[in-house]
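First comes one chain, alone, set out as structure tokens in the form predicted on its own.
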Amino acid sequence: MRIGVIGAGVAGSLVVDALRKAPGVSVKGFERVARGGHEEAGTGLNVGPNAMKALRLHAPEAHDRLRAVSLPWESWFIDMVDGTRVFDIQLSQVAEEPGIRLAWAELYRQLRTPVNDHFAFQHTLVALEEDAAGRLVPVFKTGAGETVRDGGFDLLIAGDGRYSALRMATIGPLEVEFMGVGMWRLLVPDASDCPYQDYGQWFHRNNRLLSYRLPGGAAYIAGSFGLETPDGEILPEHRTAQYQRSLFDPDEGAPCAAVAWMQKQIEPLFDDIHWARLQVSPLEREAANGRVLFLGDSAHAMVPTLGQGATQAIEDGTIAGTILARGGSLADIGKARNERVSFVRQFSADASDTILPGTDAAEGSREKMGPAFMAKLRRLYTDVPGPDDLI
């Protein structure tokens, strides 16, 4: 079986790693950026305990590499901007092992290290054709401007993210639902005076700051704020340091030390902020009569509230890789993943209630300390099948 993987992202790299030594499988990957081209990518991320369990069970070498270059994610607290605590847990209460905190660039580096030689870099997918046997033939534009084909593939796997070119070529434009929340993220390279360590959130009304420290003395900060309508735009007046700082000023008194520190970082690093809007898109697992498989964000972009974007891409890549390496089908992958992903998507959306305009963030956060939320969090972090649970 000849398998082509579009995108050397999280899921794409993991599935190539799982298939590169599988008997009866020939796998080749294609990535639009140059080799090493994501080494300064993005900001930071937290990878959930469920992803680490998936790696431990299916890709233990990758698990150990990531542990070695990251900081553990062991706790989660929520404060109001004046420092009043409304939520506080240790992940050991609901998970089998900690999550991790690291830079996006480091995640890419570690997952690509074993599979770089299986990818053709600077290959951008521009079209799909079929050969005489009915196999899909991807057409690429190289970094040198050449149009190239690499023959037919029995299966193409989309690992090229939320705006997947392979998804666009097979099922059309992405359907997006916006939720009326603007978001930004920022990397603080020197956080030596940062007054906190692990994963925290801070609310003023429904405006939220989220932050944690990263390896190498850096810190990640993300902000969210309400827009005028569910599909409203982030306006120019929102994109100012003064406006963003003001969103997190308490009604009375001064902000706590953590919030004051984050506010202080906004202005000098403002030009480095990445902006987005909270959005979801429908789950799509396959296309082209079973000749295309979607993994990660190309299959199921979801809200980032519970940090499950890259985490679910890791689950997808490891579990799909195990199934395909054993000769399993796309139906087997759907059976192993679709119900699980639907639960994670809905749970993440429900957990976003506190950042939606008009809700009570303090009360909503306190309710999350209750047994119902904790039971779902335990299911999220532990309900990951091992190799013996699959076909």
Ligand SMILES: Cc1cc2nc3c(=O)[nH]c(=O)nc-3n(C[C@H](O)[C@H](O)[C@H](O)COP(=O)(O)OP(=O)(O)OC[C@H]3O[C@@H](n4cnc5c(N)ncnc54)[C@H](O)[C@@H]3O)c2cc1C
Given for the second form:
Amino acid sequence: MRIGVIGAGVAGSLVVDALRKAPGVSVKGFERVARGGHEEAGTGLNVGPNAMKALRLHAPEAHDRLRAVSLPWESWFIDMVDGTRVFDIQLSQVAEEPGIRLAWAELYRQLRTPVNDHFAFQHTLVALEEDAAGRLVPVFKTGAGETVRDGGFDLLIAGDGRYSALRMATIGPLEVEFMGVGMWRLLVPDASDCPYQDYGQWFHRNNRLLSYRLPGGAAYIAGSFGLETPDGEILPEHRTAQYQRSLFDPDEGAPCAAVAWMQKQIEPLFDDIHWARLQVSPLEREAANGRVLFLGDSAHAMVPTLGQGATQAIEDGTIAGTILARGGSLADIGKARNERVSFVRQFSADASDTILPGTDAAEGSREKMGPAFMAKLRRLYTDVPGPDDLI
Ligand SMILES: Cc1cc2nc3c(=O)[nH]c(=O)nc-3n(C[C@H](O)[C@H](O)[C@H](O)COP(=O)(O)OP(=O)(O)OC[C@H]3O[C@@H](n4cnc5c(N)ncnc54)[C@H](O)[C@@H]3O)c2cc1C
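Form predicted on its own already given; the form predicted together with this ligand follows:
Below is the whole assembly, all chains and molecules, this chain first.
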């Protein structure tokens, strides 16, 4: 069986790693950027304990490499901007192992290392054709501007992210739902005077800062703020350092030391900020009569509230890889993944209540310490099948 994988991102790299030694499978990947290149390199991310469990069970070498280059994500607190604590847990209460905190570039580097030679880099998918045998023939534009084909594939796997060209070529544009929340992210390269370590969130009304330290003395900060309407744009007046700082001033008194430190970082790093709007799109697992499989963001871009984007791409890549390497079908992958992904998407959307304009962030955060939220968090972080639980 000849399998082509579009995108050497999180899911794409992992599925190629699982398939490169599978009997009866010939796998080849195609990636838009140059070898050693990456996108979003400037930011950091937190990967959930459930992704680490999926790696431990399905790709133990990748698990150990990522542990070695990251910081553990062990705790999660939520404060109001004056420092009042409203939520505080150790992840060991609800998970089998810590998550990780690391730079994007490092995540890509570690996942691509074993599969670099299985990818053609600077190959951007631009179109899709079919050969006489009914196999799909992807068409690429190379870095040199040439149009190239690499023959027909029995199965094409989309690992090309949120704006998937393979999904566009097979399903067309998706209905995107916006949630009335603007977001920004930045990396502080020198955070030696940062007054906190692990993952924290700080609220003023529904405006939220989220931050944690990264390896190499850096820190990651993400801000979110309400827009005027659910599908409202981020306006020029929102995109100023002064406006963003002011969103996190308490009504009375001074902000706590952590918030004051983050507010200080916004202005000097303002030009590096990455802006986005909170959005969801529907789950799509396959297309073209079972000849295309979607993994990661191409299948199920989700709200970032519980840090599950890359985390679910890791679950997808490892589990789909195990199933395909054993000769399993797309239906087997759907059975193993779709209900799980639907739960994660719904839980991530429900957990976003506190950043939606008009809700009570303090009360909503306190409620998350209750048994209902904690049980869902445990399910999120531990309900990951191992190879023996699959076909
Ligand atoms: C700034 C930022 C911060 C984030 N923080 C977190 C976080 O803390 N935790 C978390 O779990 N998630 C986070 N996410 C979400 C996470 O980035 C995604 O969910 C995750 O990267 C999806 O993985 P993927 O493998 O589906 O796609 P990606 O990792 O996006 O990889 C897609 C790959 O496909 C390639 N590609 C794209 N188009 C083509 C084409 N036409 N032809 C060939 N190749 C192509 C790209 O170059 C890329 O290498 C964050 C996202 C952003 C933007």
